[in-house]
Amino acid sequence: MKMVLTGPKRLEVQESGDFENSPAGYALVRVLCCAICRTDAKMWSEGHRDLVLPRVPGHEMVVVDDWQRRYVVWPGDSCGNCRFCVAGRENLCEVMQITGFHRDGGFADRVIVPQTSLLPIPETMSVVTACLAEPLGCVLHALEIGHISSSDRVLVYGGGTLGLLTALAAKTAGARPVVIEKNPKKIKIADGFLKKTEIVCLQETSENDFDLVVNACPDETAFQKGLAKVDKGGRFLFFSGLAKNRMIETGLIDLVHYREITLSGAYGLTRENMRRAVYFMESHQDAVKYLIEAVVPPERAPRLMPRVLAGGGFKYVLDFTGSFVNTE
C-alpha cells in the first residue's frame, strides 16, 4: 500500500507494486510508521516548489530493514562534495534530495533510501515516538545555530509539536523557556506535556528582554511581536516559514538595528542532529508520547489532512503495520 500525491488535495490509496532492486548505494526498507508533517499537508493543499507529482510524500519515518534492525531515516540525500558538504553544513547541500519531496517517501510500506540516511534507533524506543526524531533533530539544529546557553531566558512563539519540542530542548539544555500559544484549546490537549516538563505555556507574556526568541509558527504577528521582544544583544531564531505575501512592520524590524540583534535563519537538519535527537528522545520519550495525537491506519491520512495544515492539534502517526493503533 502507497499514499500518492496525484494532484491537489488528491492523496490516493494505491497498490505499491514491485520493486526493482535497490540501485547501489541504496536501500529497500519496509515501513514500520510515518507520522504526518505540517509540510506533507501544504504539499497536499498548495504543492511545493521541489515537488513533481505524482509523488509518494512522508519523511518523518521508522522503518525496518530484512534482519529486523530498526532506523529513523534521515530525509536528505546531500552529495558530500558541494561547498556546503564540506563545511559540515550537509542541509544546505547544493543538489540536495530530499525523501518525501524530490522521491517518493514514507507513506508507504516499503521505501527506498539512502544506506547512509539510515539510523539506528535503541531497542527500548518506542516505535511511534521515534517518528519525531525528525522534527527533534530540527529542533537541535536551530538552537546549535541560536548558541543557547544555559543562563538564557528564551520565548517560543508557537505551541504546537516544534514549538514545544524546542521549549523541551531548551529546558534540558538548562535555559528557562515560556511558550506563547494563541490558541486556548491547544494550551488544554498540551496539557499531559506541559505537566511532565513543567514547562510554561501562556496566551501572551508581558515579559520583555528576553535572550533568545525563536518563531515556530508561521503566524506573521508573533514574529512581529518576537521581535519586540528581544533583549539588547539578544538572538532572534527564524525558525519557521511565514504565511506568504504577508506584511511585516518595518519599524520593528529596525529593532535588529537599534539593538543589535543577531537573526539567525535555520533550516533543515543534518544526519548529525538527527543522530543525537534519537538519543535525546530515548530520555524524554515519556514526555515526547504526549505530542503523538493518535496512531491511525494510513487510509485515514486524507481525511487527517486539513486538521493538520491548520495546526489545530500535534502528530498523527500513519502505522503500516497495524500493531500500534491506539497501542501508543
Second form
2 protein chains.
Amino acid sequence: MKMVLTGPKRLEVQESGDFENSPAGYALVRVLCCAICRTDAKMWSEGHRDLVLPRVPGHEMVVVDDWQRRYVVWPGDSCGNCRFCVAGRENLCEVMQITGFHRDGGFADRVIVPQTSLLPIPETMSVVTACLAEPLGCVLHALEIGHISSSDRVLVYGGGTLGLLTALAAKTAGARPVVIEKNPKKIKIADGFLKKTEIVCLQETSENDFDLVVNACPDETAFQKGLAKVDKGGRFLFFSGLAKNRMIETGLIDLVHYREITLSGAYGLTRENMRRAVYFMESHQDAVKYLIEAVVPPERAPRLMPRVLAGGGFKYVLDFTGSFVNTE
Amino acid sequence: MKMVLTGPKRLEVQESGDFENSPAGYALVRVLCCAICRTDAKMWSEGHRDLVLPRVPGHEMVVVDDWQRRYVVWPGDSCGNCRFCVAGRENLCEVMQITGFHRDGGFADRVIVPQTSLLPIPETMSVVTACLAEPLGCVLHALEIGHISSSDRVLVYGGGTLGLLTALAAKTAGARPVVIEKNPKKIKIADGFLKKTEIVCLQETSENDFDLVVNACPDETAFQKGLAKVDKGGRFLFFSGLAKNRMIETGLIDLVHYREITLSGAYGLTRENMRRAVYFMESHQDAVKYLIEAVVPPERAPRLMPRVLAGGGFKYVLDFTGSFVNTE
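The form predicted together with another copy of the chain is what I want next, because the block you gave corresponds to the form predicted alone; please supply it.
The next block holds the full complex; its first chain is the one shown before.
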C-alpha cells in the first residue's frame, strides 16, 4: 500500500501495484517506518511549484533490503559532477532530485532510491528513532554552517523537534543552549526530553548577546527577536525558512550591518551529515525517543496532516509493518 | 578656525580658541585637510541619538605634528582591554569613542587625537588623496569580512566613492568586479577613474550567480536585487546601512536560507585596516585622485552638505592650510 497525494489536501490510500525494475544505480527496498515532516504537511496543504501530482510524499524513512540490512535514506539524489557536488556541498547540487518530492517517497511499503543514498544503521538502533536521522542531519549541517563552538552561548527559537535536536547537538558540542518556545503547551510536552537532556526551554528570555542564535521555526517575529539578541560580531543561523508575505523593517536588518553579525543560511543536508546523525542518534536514543509523538498506521496520515502543519506536537511515524505501532 | 555643528543643519565658522593641554596619551596636531563623509552630512541633517552638540565633525583627515610629520588618523579610540579589542576586532570596542562624533574632529585647523591613532604616511603621498585612507580602510575591512578571493566574480551596488574603491580593492585582490550605478550622471563623472582602472560600471546587469555581492549604497532596492544575484552558497557583504523605515518581504530574506548565502555585516575599520589602506593608496594615487570632486576652503562646507547628503558626486576635501585648494 501507499499514501498518494493526488490534489490539494487529498492524500489517498492506494495499492502499491507492481514496480518496474529499478534503473541501474537504484534499489527497490521495503519501507519499515517513515516520519511525517512539516514539509510533507505543507505540500499536502499548499503544493509546491516544482511538485507534480500524483506523488507519494515522505523522506524521513528507515528501509530494509532483501538481505534484511536496515538503512536510513539520504533523501537527495545529486549528480556528483557539478561545482557544488565537487566542492562537497551536494545539498546545493545543480540538478538535485529529492525523494518524496521529485520522485515517490517513503509513505509506501516499497520505494526506489539511489543505492548510494542508502546509509546503514547499527543493529542496536531503534527503527522508530532512526526516522529522525534526516532532521538531525539537517541540524548537524546547520550547526556546521553556523560554526558551532564549545564556548558558544546559543539561543534557539522554536521548541519543536528541530529546535530541541538543535539544542541537543549544540550541547553535545560543548555549547550552552537555551530554547525559546512561546507555546507553554509545547514546553510541557517536551518535559521528558528536557529532563533527560537537562536543556532549558523558556517562553522568553531577557538575556542578550548570544554568540549564536538559531531560528528553528518560521515565525518572522522570532527571527527579528533573534537578530536583536545576537552579540556584536556574533552569528545568526538562518535554519528555518520564514512565513511568507510578512514584512521586516530595514532598521532591523541593519543590525546585521552595524553589529557585524554573520547571518548564514542552512538548507538541507549532505550524505555525510546524515551518516554522522546516525551515530549521534545511536548514543542519544534515550533522549530522542521523547520526540516521537506516536507510531501510527499509515492510513492515519491524512487525519494527522492538519496537526503536523500547525506544528503543535512532535514527530508522527508511519509504520508500514504493523510491528512498531505502540511498541516503542 | 573650526566648523562647529551647533544644531540641525547649522554648521558655523568659529575661532578655534585656546586648546587645553591634551591629556596623557593624546596629541594636539594641526589639520591639513579633512574630507566630508556622507555620515557628516547625515549628522548635519538628522543628528544622531548619541551626538551631543555643539560638535566639530570630521573623521577623514590628514594632520601634521610639531616635527612636520604627516599622519592620517584612525578615527577610533578603543579601550584595548575589552573582549573585542583583545580579539583584534577593535572596531567593535565596547566603549568606542569616535573622533568627529564623540569628540571634536577634523573640521578644524587643530584637533586632539589619541597618539596611537596617528598613522604616518609616506612622503610621496598626496595629502588630498590620503584623506581617502579612512573610507578605503573601511573597504579593506569589509572585503576581509566578505572573504574576498581571487576567483570571485564580484557585484558592487553603488558607484559612489565607496563603491568604486570597493571595486578597485576587489580587482587588486585578483577578483573580477562589476559596479552597478543607476544614475547615469554618476557613471559619467566616474569616467576618469573607470578608464584608469579598467573597471566596468553599468546601470544594470542581467548576469547572475555572483560569488560576492556588496551593497555600497543605502538603497534597499539595491539590497534586494543584490541578494537575488548571489550564487547558491555565495556571500553578500552588507557594507552600507539601509535607508530607514523601508520594508523587505520575508520571501526575499528567505533567499539567504534556501540558497545558503552568507550575509556578513561590516562596520567601520581597525587601525590595521587603515594602515594597509595607506599603502594601498600610495600605489593607486593615479586612480584614486579621480574620486576627489574638489578641494575647497572650509567655509564652503555648509553649502556642500546638501550635495554630499544627496550622494550625487565624489569627495569634497576641506583645506585648512590654503595650499591645496585647486592645486591637486
